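Given next, in structure tokens, is a single chain: the form predicted on its own.
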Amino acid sequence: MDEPKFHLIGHFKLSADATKVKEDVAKLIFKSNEDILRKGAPSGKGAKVINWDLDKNAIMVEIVSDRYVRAHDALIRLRKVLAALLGKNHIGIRGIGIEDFTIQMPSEEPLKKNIPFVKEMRYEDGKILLALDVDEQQIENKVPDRIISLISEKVESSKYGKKEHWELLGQSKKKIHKFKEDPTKELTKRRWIKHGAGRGQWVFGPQVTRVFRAFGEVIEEEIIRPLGYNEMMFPKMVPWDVWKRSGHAKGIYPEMYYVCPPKTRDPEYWEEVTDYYKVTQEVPLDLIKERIDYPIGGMCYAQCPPFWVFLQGETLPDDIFPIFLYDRSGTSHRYESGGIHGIERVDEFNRTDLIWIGTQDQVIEHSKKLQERYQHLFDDILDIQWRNAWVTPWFMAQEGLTGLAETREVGTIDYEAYMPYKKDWLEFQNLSVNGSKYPEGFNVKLQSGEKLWSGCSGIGMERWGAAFFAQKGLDVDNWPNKFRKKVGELPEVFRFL
């Protein structure tokens, strides 16, 4: 398969007049073609210096690259040496300027997107063509690097269609269904539930709240205390910091909630707003909109992320681990592209977030422990039937996993109920081994210097609820006589006139 090919012209700006030099600027850069510019690269790999000219008080460079040594990055080597030559003679280096720095990269279909610096894409005979809108800051911070890292995961997304790869690893017997509602209508006309203010967001009565409360007790009595999980609290609102170390900042863009702050408390600076709103009793958004700060973040969006922060930079000893902990203090949101739908699908949800540390080893054997406790959970306590699949998320494709994924050693694990009222499976719980991902993006270290690996397993109440009504109904006598115990006598407080 043909590889990247770079090509680059630039300059670089001098201090003074370097002509009396110029043999030696001849000398060097014959050698940087031979040393320098294919360091790290295999036998006939990496760039070389093309064309050079110097013209009093710049030196112009055309390069051409493969994938070992690119083009930019040849470029920055090239300075150095330059540099060092030059400053024997009082000559300095000023700057570097980039005239036209192209791409060629193979791919079996165009790519039509607007892609940050690149002026111009083009695709021809298999290659898509670049032409980046680059200088001297932007090489320095790798972003002709970022830039094709993009391209690849744009091309790898649309062969991979954004989709999961899922192959089933088991499932309970099937079960006789009764109930063949949508459990959300009868939720709703009994008045155990009923829409929030917001989008995507529910009031939850007595009953309801009371059988979530009993998905609670068990998880604790079968999951928490048996594997010997210790609770702590996570931040709900998550600063840009938070996402870009856990990776969530490549594209949680369409769906999270963004935090904007006052750009002042002063009531004088707010006054119009508050004034309108006394006259009109209108809410002004335009005239907020005004007077609100740039998104510092967002809300929870994915729960264990900012717990990270806890241990950032911190080097731990070998002995403390594994370690075991969860959170369950807040609700988690998302703006639900694809539509929101009852209690299945929604923008505020509640849920418990498992997440495990330690090696590799212990971080896949406790993943193990735990589909056998939600095996039992399932089958002998809510009495559901599900299924369970080993799913490869595209964004694990983008990211290099994919190898770790095929062999089972990190990726998700999606748990589904069958929902009888649509007679289609409803994904309620996952389990996911993340290797190292987080220590890494956070920087956790292990004493011993073996990696750190972590797992985590969101437990959300409303995909349970919809699992469980969809499937027991909301008479309690149909449902399981563990389960029923637990839940004991629901509350009846409101009657509706």
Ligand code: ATP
Given for the second form:
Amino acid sequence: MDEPKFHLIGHFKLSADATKVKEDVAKLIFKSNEDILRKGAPSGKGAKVINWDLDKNAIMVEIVSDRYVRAHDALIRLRKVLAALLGKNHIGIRGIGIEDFTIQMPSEEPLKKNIPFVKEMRYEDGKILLALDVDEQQIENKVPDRIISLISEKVESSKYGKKEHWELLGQSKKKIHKFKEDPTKELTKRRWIKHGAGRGQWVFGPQVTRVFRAFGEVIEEEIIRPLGYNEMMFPKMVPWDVWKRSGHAKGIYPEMYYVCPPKTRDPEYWEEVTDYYKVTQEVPLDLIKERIDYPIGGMCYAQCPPFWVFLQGETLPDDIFPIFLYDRSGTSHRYESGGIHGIERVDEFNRTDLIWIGTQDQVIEHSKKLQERYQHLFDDILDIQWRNAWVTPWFMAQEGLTGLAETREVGTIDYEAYMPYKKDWLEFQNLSVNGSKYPEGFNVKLQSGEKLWSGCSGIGMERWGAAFFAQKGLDVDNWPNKFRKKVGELPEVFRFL
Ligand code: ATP
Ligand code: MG
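Since the structure above is the form predicted on its own, I would like to see how the form predicted in complex with adenosine-5'-triphosphate (ATP) looks, so please show that one next.
Every chain and every other molecule in the complex is listed next, the one we just looked at coming first.
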């Protein structure tokens, strides 16, 4: 897809009749073809005005170009020099109109998709032919460039499929598992948990909660304290701006829970809704839908994006790094649709998220330390059968950055536990080095000018629980000693008749 070609017909709207300077315009366009429309391109490359005309209050231009100076950029460059020339004669440029804008992209395959601002797409002789419907503002905002990237990305992903890259890194010893049941079924049978009223949501009873809290204590003793983590509390309603900066706005729409505020909090505005409910005992969803506003964002999806607002726009002294932070202040929410299963895949989950920030070296070094701590924790305290694997993180796959992942510096490690009841593996946590992605997205800088990097690791309580119970069962006597001690007595609170 390396050599797209551009063809654009457009015009500049002028504030007055410019006929008297037609000669000067001719000279300027001739000269522009030699200099500004080639600037920055290898010799012989760039954009060219192949046709033009001045008709009173408008200058029409026809531009062809390669990828070095794209036709729409050429148009903007031309506007600048034309404005200077016309300005001397007290004529202004009022705007740009685009009559026709077509792009040819060499491609081994056609693409059958509707793309924003593309009014026509055809496939001919190994090329995707696009007719764009864009105006001045979209050109200024680089929409055509992003259309090209988007199409390349879609063609690539249809070629390689959506399979995630997965490569085994390490594994624990095989263990003998006496327990072979589905942990959710056993937990439900014992009344330790009950399905919540919402989709993919559970009420965790006192016993399971004690176990989750013991996980928390283990994390505190083995990771948080020895590695110097500090607790913070991150917001759990995430506005669009945060997801634009974190990159999530590129793809989480099918999985996020949307948050809509009321259009007003005036009780009168809502009276019809309350009255309807009072007389029918039904919640009138249609009436509510009319009274709520557009979503302002969604519920926490990944934990760390809203943290970055704390550092947004700041320049920080180098000597405060590396910094280690964690949040466990609330739930995360994902619409898992048909995928929900027991406590393993839920729509509402509890997770501790660790974040470490520093220079590239500091972040990579810490990632190794953290991996060692996890290994010790899973082997010596929880005594579970686990493995970990190098996977292409979502954002690299989405942004076509898989090359960076090859160096094994930026990327994600998934931790998986063996689930005897289904003879399969379950991801129960991950560990990512995100490179400079977040500091760049949120515009956070180091005083020295060195790049700031970060990493994060999401530890899911429901997943830890599912893995632990699936391997160890629900009888405390079969639990590894160290962990059993941590748990102490399981609280027996309820009896059911
Ligand atoms: P999966 O591939 O299983 O859907 P994921 O790759 O979407 O997981 P991440 O986005 O990497 O998960 O989230 C980090 C951690 O958050 C996971 O390792 C897991 O512990 C937890 N987590 C994510 N989604 C869920 C879920 N639906 N239910 C329970 N825990 C979850
Ligand atoms: Mg998922």
